[in-house]
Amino acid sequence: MTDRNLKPHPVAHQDVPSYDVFIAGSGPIGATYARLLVDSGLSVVMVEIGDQDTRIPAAHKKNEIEYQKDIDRFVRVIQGALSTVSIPTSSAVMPTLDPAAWQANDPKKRLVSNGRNPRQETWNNLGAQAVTRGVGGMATHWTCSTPEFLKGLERPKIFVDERSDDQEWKLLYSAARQLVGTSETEFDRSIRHNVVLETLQKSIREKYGDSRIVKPLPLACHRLAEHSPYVQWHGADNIYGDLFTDRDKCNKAGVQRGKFLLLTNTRCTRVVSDRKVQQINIQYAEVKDLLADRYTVAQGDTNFAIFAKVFVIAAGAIATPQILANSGFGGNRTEDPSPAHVIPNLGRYITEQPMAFCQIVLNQAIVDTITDFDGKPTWWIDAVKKHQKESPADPLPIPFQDGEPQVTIPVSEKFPWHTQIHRDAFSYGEAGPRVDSRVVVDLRFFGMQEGVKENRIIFEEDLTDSYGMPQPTFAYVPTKKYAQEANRMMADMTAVANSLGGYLPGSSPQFMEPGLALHLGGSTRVGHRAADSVADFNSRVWNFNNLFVAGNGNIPTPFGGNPTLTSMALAIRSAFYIHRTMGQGFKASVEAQGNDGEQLEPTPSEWVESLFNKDDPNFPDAMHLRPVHRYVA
């Protein structure tokens, strides 16, 4: 029996009275759990607070032809998909307002609707931090950049033994790359890409020798056909694969897929436990049907309980701790040391990436090398000559649909920041009609931030966001060490930019508003001790039997690179633990007598062998994932 007299959700029926696994969040991390667990025979129900925005569930919106022809137009799509988390408010009194219009009687009161937060200070805010609500999450508009974290600097350490740790990460990263479809060769036949790549390789080599490299940016994408100007950008849909369309499929061992259901417009409000000290068991998730909520004011008609054996909260680095804070587990402003707050580090140790940005226009000498055919490959020469013949009025020798540059200078110990030297769409940086986009290059340098306990998200108990959940308030100040590194990063970016061209007016070197990188980490960090983490390295929350956290919030280390691939790797490991433990019964992950809890075990290669075997029914074949859509029936 549930409290509030909650009824079981209609998904519970005679065939599936309760699911094996409940997942909150439909982005690439939730998709990783769903894909592996359903393929192993477990039943999974997933809830997503947003709607399905694309014809194919969780697809990347940039795949539409109009955006591939004009990347700047995609900026508007990203802006529309992002909802800012915490907006400081000024006085509700407007001196220039019509004197007869409504104004608050108390000028000290602040507006609180639509993300406005009267408790948010401006000096320690992550003002640009935003969330995306919808099937596929941020992977519906992400850059698809999937670098691996650098060992010893960014990469978390799962095992104390270095060799064991290296082997584990090698397996997890290779599996994650296969699952999302990462490649470094899709822009090999782009003139712009090669011009930028070769220019920087020469410049960096002259300055640093072989101690620093320049290489293609690893991206989750593929060319639609050989030599095609169009790229298929990968999203969570690649991870789901045919999970939505082939429900009766069997794996190589002959095990039929478990039941899988994704509920959209469904808010995971909280998870409810039996509250047993030292061995807490989640009994059910309380969810709210947001579509039904539009037609009724009766709470009992829109709030339901979903029962499962395991609960995975993979709703993002903000919504995941938000759900747990709303469950009464900690993370609030008024939290106290009582046993009721069983996750004391919830929302603490957050990390963020200071980001430097500029745009340059390629200098004349670099563009002139495009028509210097000496040593150029045949495809290059043919493409330029064809363009000049078909478009004699065009002053640029670059074909209109030539692929954009996608280059990176990877993180290193001496240069601890991630770089993306490319031409892509973000919520900012639109070139517009001021200059031909073919000669514009974006430089984005992402720094690091160490997680410290004082940097946190506070979930207010008496203020709610627009979805009725505890309002997040940021308390974040960069540490001195990483502030200095950000200064060095800016100097490095300007040096790289100067080797390529001149600054586009309005896009000179600048630090962007904190949070704009959208790579928040640490809010549900994993670790080896409950004293400074939320979950163990199986992603299971300390002192809970069957509660798991997932996503970028799990990453406990400073990082400059894009975190999705690492979060997927941790999810692959966690999914195996759930699969293995499901039939054995769960025993709470607790620290006993000062040790690090239960012995961690490596992920067996058998768990992910389907991702590498083209003859396996569950091989993730991104090239043939679905037929081309040509008509609406």
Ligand SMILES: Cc1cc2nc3c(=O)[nH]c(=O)nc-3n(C[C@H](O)[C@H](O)[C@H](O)COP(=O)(O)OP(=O)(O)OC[C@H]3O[C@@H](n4cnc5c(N)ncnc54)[C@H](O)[C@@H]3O)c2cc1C
Contents of the next structure:
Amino acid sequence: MTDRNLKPHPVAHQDVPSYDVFIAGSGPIGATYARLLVDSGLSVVMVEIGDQDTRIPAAHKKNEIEYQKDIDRFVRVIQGALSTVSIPTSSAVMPTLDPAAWQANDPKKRLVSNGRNPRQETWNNLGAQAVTRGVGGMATHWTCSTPEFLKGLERPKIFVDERSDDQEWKLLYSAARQLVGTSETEFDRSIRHNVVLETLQKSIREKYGDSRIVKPLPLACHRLAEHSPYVQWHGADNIYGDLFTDRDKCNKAGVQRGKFLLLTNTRCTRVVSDRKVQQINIQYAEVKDLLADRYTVAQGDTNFAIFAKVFVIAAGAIATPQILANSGFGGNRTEDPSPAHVIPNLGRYITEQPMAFCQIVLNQAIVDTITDFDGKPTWWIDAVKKHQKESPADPLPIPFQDGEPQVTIPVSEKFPWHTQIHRDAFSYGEAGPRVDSRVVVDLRFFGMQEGVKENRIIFEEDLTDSYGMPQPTFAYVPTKKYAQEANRMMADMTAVANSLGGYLPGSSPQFMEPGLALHLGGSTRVGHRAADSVADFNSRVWNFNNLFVAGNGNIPTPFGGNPTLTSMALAIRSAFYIHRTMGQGFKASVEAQGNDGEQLEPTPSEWVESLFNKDDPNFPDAMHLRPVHRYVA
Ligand SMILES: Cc1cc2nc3c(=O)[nH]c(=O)nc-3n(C[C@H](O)[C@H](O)[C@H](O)COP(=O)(O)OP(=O)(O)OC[C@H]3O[C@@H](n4cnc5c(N)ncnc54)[C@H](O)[C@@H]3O)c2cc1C
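To test you: the structure above is the form predicted alone. What is the structure of the form predicted in complex with the ligand?
Let us now look at the entire complex, which starts with that chain.
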């Protein structure tokens, strides 16, 4: 029974009266937990507030031929996928409206629906911060850039001892890369990629010697076939692997997969504990069936309880703390938290990345080198000659299907920002019909920010978002030190841009609206002390027995690099902890929490062994994952 007399959700039946693990959120991080835990034999029920909107669950939408043929068209897909979190509203009065039309009877009242937030100030907002709702989360449209965080600067320190820490990250990063399928060689046979890479390598070496490197951007994708002009972009579907299609598979040890069920259009409303004791135990998750909800006005009928032994909230950096705030654990506007606010740092210490952007059109001299065949490989010469023969009307010597440039200058101590020098769709930066997209290069530079307590998301108790959850309000101001760095980053970007070409009119160097990087961190930060974090380095929330947080919100450090690989790494570690501790009912390890990381255990290599062994039944085989759909049955 539950305290609110909720019915158990119909997923609970005779076969599976209770699942081992409940996961909220079906993005790449929820997928990481699901894959590893189900493969190890645990039963998992996952809820996702959005729908399945790709034929293969959680697939990357950019793989559709339509977008592979014209990447600019994908800009609109991304725009459609992003719902802005907090939109400041000034007044409900429109001066030019027909005087007979509806106006608020109190002109001081402001609009409050669909993310419009009268409490949001413009000066401290993350105006472009957005969420994506749907199976696969944001990885249905992401850029797939998967760098490692730089040790000593970006990478969180799990172990105090440096060697142990290095070893742990090495294991976690290589496992994460295997699981999502990351590579740096997929664009090796692209003319544009090589031209940009070599030009920058030369100009950076001339300026900085060997202290700064330029290399291919690590991307989660694989070329569809040798020499094919197309790559398959990886999303959370690669992480789920065959979880949806091969339910009875046994792992190498002969243990059969646990049951796995993904409930779509199901909102995780809150988690509920049995009683307030020193170490809180979550008993069930309250969920709402949003499909059934459309047919009824009797709201209660569509709320259910899902019981499990462990609860993982992996709903993204906004919705994860939002669910916990809605559970009454903290994160609200009230300055004087009630004793029930057991997670005082919820939504605090947030970080985001100042982002500089521009687009250039390649220099004439650089394009001219393409037809200078001296020293060029045969595939290059053949491709250019073939193109010139087949398309004599084309003023450019670049094959239409030549792969785009995908280059990076990684974060370093001296230049603490992540760079993407490439051509891709985002929610902005469409090349448009004015210019040939083949000579356009996008420069995206991502700076970092430290988490300070005052920078936070506040979850309003009396305002809701469009899904009925507490409305987030941002209170975020960049810190002085990093503001200076953003200024240096912009100067660096323009220098790099100048070595490549001239600015595309309308895309000259600019800072983008805060939040646009969509790499919000820190909202559920992990740490070694409850005093300044939300969870420990097993991602278990302080003072809770069986509650885990996951995703970019867990990252406690300033970072310029794209965070998903690191969040996967933390999830791989946490999933092992869940697997190991499950048998012990969790209580045994409670004392281990809070000992400055010394009680933390390394993740054993056996936990991720299957990811590296081609003969293992659970080897993540990205190349042979999905059959093509040739017809509608
Ligand atoms: C344009 C774009 C480009 C990007 N490029 C990169 C990149 O190159 N590299 C990189 O590392 N990252 C990139 N990202 C960010 C990356 O996609 C995210 O870091 C990643 O998806 C986070 O994974 P997640 O599983 O934690 O969260 P999400 O992917 O956000 O998934 C969370 C899921 O939880 C669901 N949910 C929310 N609330 C609830 C609730 N109450 N109940 C149930 N379910 C809920 C959501 O619907 C969503 O599906 C990009 C994102 C975008 C949009």
